[in-house]
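Here we start with a single chain on its own, the form predicted alone, put down as structure tokens.
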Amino acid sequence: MKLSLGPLLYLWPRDQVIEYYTRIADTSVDIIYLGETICSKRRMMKTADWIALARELSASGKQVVLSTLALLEAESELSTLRKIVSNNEFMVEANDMAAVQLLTGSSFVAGPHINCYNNNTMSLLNKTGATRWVMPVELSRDVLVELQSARPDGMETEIFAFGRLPLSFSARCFTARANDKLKDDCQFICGDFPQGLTIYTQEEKPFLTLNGIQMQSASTCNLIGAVNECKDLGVDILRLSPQPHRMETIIETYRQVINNELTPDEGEKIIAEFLSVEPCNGYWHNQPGMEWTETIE
């Protein structure tokens, strides 16, 4: 079983983030997901600076892949999307049809926004050129079972297993408005919120996170005790979302984990010390996916 590091979701500095993935191109992922998939405002990196750094990652021994947009509104991100779909050096990983439909043709992954709830719609997006899939967060183990069934010869299974979970996406810009200001004149607000902008219930407890057009979970989900599940099912892939600290411990302890270095429950007690908010894993045992279920050896 392989690891990935996923798409970065916040606004980071450019000097930040290319120390930051120095520092992963040490570590024992496998795969690295590079791009900016959820604001087209967020220029910080470039096109190029992301297939540069991607470079540098593949020159490491990773595999890289480019991320896209998962709401794309305007013909600028249009044009950036088919320069990232014409790279001609790494694999795509699309977030919405309409990379879908500009990658037919050529292997690419169908990210976690692609709505691929059945095997028909599988089936489909390997008929276009999909050779590896990121189960959407919201389906459970259950779900899993029926579409891992079915699953088309070739075809990866990647899950996303760590990181606050990436819920939804809207037209408005979440961070600006809670902030006062205007999308249009959002002043790179979230970059602020190196980890996204909780907010709360009445009773004072986490609810939810918003991370400019992005609304994700309070909870941060851990599959670290699925890992066995995940590898009886036929799982390719497990999807770490980067985190601004301890990075390394958490790619670490989910690689010894699944080397049986380590037991699931152990992996569970060692992320549990630094998390700074409450774990969920709701949705992977089709529960609210803000609920935790404690592992059970």
Contents of the next structure:
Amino acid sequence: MKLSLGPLLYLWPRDQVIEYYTRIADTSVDIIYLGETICSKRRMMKTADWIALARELSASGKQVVLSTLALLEAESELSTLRKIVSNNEFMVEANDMAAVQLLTGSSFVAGPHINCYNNNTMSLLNKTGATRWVMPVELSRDVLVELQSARPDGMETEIFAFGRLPLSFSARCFTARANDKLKDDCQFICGDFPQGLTIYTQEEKPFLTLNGIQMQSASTCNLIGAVNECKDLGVDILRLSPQPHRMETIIETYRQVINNELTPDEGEKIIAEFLSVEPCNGYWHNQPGMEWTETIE
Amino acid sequence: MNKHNIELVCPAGSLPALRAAVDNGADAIYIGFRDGTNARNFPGLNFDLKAAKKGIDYAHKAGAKVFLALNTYPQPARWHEWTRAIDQGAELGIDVFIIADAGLMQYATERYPDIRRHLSVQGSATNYEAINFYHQHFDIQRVVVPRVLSLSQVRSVIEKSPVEIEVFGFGSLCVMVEGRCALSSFVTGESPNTCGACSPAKSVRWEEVGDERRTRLNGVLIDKYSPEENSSYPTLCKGRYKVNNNISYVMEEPTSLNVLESLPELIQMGASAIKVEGRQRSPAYVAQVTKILRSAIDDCLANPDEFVTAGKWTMQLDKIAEGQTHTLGALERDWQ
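Follow the form predicted alone with the form predicted in complex with the partner chain, if you could.
To see the whole picture, the full complex is given below, headed by that same chain.
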């Protein structure tokens, strides 16, 4: 089973992005998704910068996939998408049906924001060219069992295993709104929140995370306890979503569990020690996504 | 200008609501079956086969069409429930299937090529390339566009798409891109995509603490109200939460979408249909909204340059709207 690093969901300064991926290049992660998936206004890293970074990471032995925007509305966004789709070096991850349309006929990844909930849709995606799909985050292990049983030949399965869950998108920029700014004059306020901006209930419980036009969970999804189940189910790739701190430790802990050097519950304990927020894994267990079930070996 | 060149599409969660919509001038009525195959899967709501048959007959006699919403995402174990619903809809003589899932769209296309197919708002098509995908694969005739586009983006989608475009005109406002929101399942286990439910009633708890009223969704505090405040149903994107140490409606206030102000432009740019949200609403509500929108559309079609009376209808609509207020939503840039 391989490990991937999902696309960076936050706005970080360019130098920090480069430095981060330089460190990631030295980890045992197999696949790296690069590119802006949230907001087309974020241009600290331009498409050409992402492609240059992709070449460097590819040269260091990583498989690189270029990720694309999840919500496409403006013509300018479609033209950026076309530019990425027509790169002749790297596989592309589609996060909107516009990308599926433009990628038809080439080998691509159907990302987590493509609604693939059943085998008929999976076959259709496969016929258009998808050779890998990322399960929508709200689906459970039980659904995965059925989807795996009729998976088309040559279709790899990737699961969102670690990180704040991507839960929704809007036309509205919630980070701008929370900071009394208009989206059209946002001054890149989301750059002030390198892990998003936590919202709390009126009982002070961390609830959700604002990340521009995206809502994420405040808790961190962690499926390290399910690594062996994923292996048994024929999952090909576990996706870890970038966070600014301790990413290398997270990657290597997952790697050790995959290699049977740690048991899943040992891995879970290691990660629990430095997580600053509560974990969640409810979706996997067919429960509300915010729930957590501890792994007991 | 042809008087009927923009269709008024109204909701019905019951036979009386369907009759109310037909009687008050709806061109088309959309309905769902009594199960998870549609995105208003509420207890006691929607149509069994007998009621659907009666409703279709009633509408057809009055020259109105009936659309069947099958706009949730079927999972493997229950796939056959969705295909059976398609078969039943065809048998009943439904005019249109409203579908979100690509796999199900394929089934409908192969089995019933002669029945019109509309891509549901739950299909999340916000641009013409996504629409091209569904058009090329399934020959869809119309797309209901998500409530995230600005007016100029709606215009662009209409100009560049090979299919008809339906826009939401009035009703509850989804703040998130439809078909891509898992907030409800994160908290309750049920979402629009998986179960046809958002913030389902079975997960709601109302509490009185002193003179304060609190609303919870599966235990999560969505809002609390002082005695002088009106409390709202705890839809989780319309609760008050704390961010940067301020308590506010972080995502959206309880408010209704009302696009009457932009109706002349929507007609001028060639929108094919205006959709009213609210299959969960009463027949009386459906009657009122249908009547007001019918008058507004007819007036606007007759005198597009003098459509200055939107305010009159807006006042009437505000009285029955969620939170008694309205917004143009994403059509207006500043909302975003």
